[in-house]
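Here's a solo chain for you in structure tokens, the form predicted on its own.
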Amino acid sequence: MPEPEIAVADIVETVPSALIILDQNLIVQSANRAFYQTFHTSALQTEGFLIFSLGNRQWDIPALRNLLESVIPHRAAVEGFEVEHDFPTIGQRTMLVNARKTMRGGGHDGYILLAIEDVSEERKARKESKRNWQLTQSIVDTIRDPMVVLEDDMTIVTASKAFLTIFGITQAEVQGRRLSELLQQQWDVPALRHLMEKVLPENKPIENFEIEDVFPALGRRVFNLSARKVFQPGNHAHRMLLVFEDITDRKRRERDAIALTNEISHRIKNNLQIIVGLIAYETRWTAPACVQGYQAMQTRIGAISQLYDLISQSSCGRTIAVNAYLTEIAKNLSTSLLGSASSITIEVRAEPLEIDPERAVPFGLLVNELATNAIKHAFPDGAGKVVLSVVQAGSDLELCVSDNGIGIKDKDAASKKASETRGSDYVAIFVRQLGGAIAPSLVEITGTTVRVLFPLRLTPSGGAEPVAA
């Protein structure tokens, strides 16, 4: 018989939670280490006392004199049994209590084992996160946008009442779903869903995707969605905050603006283009001297109708692509001064940029003006080639306007030319209108380049924030 008591105090010694061993009588017979740790006793405060007169009767609680007078003698164990009680020693506790009933011999002797665990932190951490998530879905409905709460696995945590109520459903219905089953799942969108896996292990957020579909009882609706991720310090928990905006009306009335953009920058090219046509008819019959100014003025109308007819193509209606600008100006200028039968060809070079509107035409303009005084200036022979180019220099554009003609043969003489053609009036006029500034002109040994340089970024009056050209 010594040796298996020797072996049920080594067990005892083992287990990590406060252990006590009562007799029938509920007389204390032993205690573990951790017992004492835990409520700050000795062995010899503890053993051959009544439990309930422990230190200053700390351990006579109703719950627990309940549990051990009534309920034991009737079961053989009990599980997680819960304790809140203020112990003088340490302050206010819960514990965790499970109870066993033990037999000896004949069965009518035996040990009641309590096993009793400290979960005051868990119980104080369980109750800080029900309150933060209480404030959380207070936040949640307080937002006026549609919103939901995400886990790990996309399944719905929560949703804020507008989402609930645009969508018409109700909390029951989303929470543990995906956000791809609801509905008629027109949230199971491949794009979205694939950011979204981003959104929580590379924690990039969402910004500004934009989902149209019809919605039941709603009909069409375009929905502006932002998501990225939110944890709770200590507790590692990560979900996803994800909003939708609807944004139907915003989106009408841009297209609304678009499409009479369109139609006013189609109306106003057609009208250029009848003008430019007239002006093509008078040359026919006006005398040879005054040919030259009529075809300037042709070519200066049909460079501000190509602009009006990009924008008449545009879906966006804001900046205008420079390449496909400068390929409309040098089809115009082909067609109008030069024709099909001239060894004269205009080549375009220019990286996809774009400019703002505001600036399009007086670059166009100077665009024009530059390759029409290299087409009329450049080859006597009637042969030759101008190019159009256009690249961004750091925080600015520059064009380029060059040929492979008979160039300026010496500086007097280049600085006479470039005043009295390239550095026109109507090209300084332009030139200030962009902001920008003439470089230098590179005197070569064949061929002429001016360069103009401008802001890439146009700055509005007033000191708002640039706008990308």
Partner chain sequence: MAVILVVEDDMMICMVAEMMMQDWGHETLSASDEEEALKFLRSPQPIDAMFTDIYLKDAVLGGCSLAHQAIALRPHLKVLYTTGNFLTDNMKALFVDGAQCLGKPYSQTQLHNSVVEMLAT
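The structure presented is a predicted model; accordingly, all values stated were derived computationally and were not measured. Residue numbers count along the first chain shown, from 1. First, how it differs from the form predicted together with the partner chain.
Between rigid parts that reorient between these two forms, a hinge sits in the chain, and the option from H40, I268, T286, P73 at that spot is T286.
Can I have the other form now, the form predicted together with the partner chain, not the form predicted on its own?
Below you will find a single chain and nothing else.
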């Protein structure tokens, strides 16, 4: 059969890899377009020449010479032969050479087909990736907080030295395993798993996920977990960095502080209970006309006592939520002055503002005084509504205590009872303590409204800075 020369040439031209055909003397018979393009040469400079003499002998590479002169004569095919060489025309390159020998009739050697693939970029990227990974591992190992790197299937690629040391586990024991399988499965928490599953596909980091458990050889510990996708431009690897911050000591300090605050609050409120109880004891022998005064004193104590609950709930006891405080004062007034059967209701409308604890006392007492006045005097028929509201008004804070009762008909102070005058005195004192002023009354169709404006030394809820006293 004739040699299929045309067919070979067709194949050679259609293959994207650089191909070159040599005869048994290693003379170039043909090469494809990809070869000429890759090596910046032409058919004229190539065909009919000994391969080693091509391009001013730039192909005279010892490794290639070894392949063609020593290996190919004994083997029909060689695959994946890697040649690294600095070509004068195209620079440093890594070539992957596949060689196949065709046999002629009678078992004689025919042609040698060399497929040359330029894998320089791939090898370079691989080296770069390896260097990056080594760098990452070095960084991971130098960070004090334990951390692990996870694949997208949640198996561990590597763990930092800190992780291995703290949890008393080896790299071999963690690699390829899921976090939930480690130790005594302390990390097998559904909420954490749910969050971790979103880190890679949704690029949604985990911030401050707390886990408290007993860990082998460590005892009870609290860890704060943070996770984020490891991102590198041009890198499509899907990996996650999970960091474990041991916050056991911090949590203990926080809990101790809360426990101390609660203990102090408990003792103060017990002492206030004794005072309220003694007042109650006094009322047994007090003339009925004076009982109201004693009861008013009890509600004032009640208004102050509400603060201690709110302080223990606030962050580090630095500010008091005004709306929560008003709600507690309203409850205290309802239970002490009205009872569940009363037709007088107290409504709270407050913006989410906070007040410093120092001003919270006169503020609470002021609200208590104004609301008590409304309850006692606005509703002779025993039904109505008192509204306690606080809004921010420009650079001021506006407290309004309003009712839908009978209104102030007699404005002559001289006709007021002694207890009412005393109430007004208290209001004036508390307003002065707050550094505020009573705003002029608006014309009202029904009821009474008292507006008090304070200089704005309040911060909105969630504000970063606490208010200075």
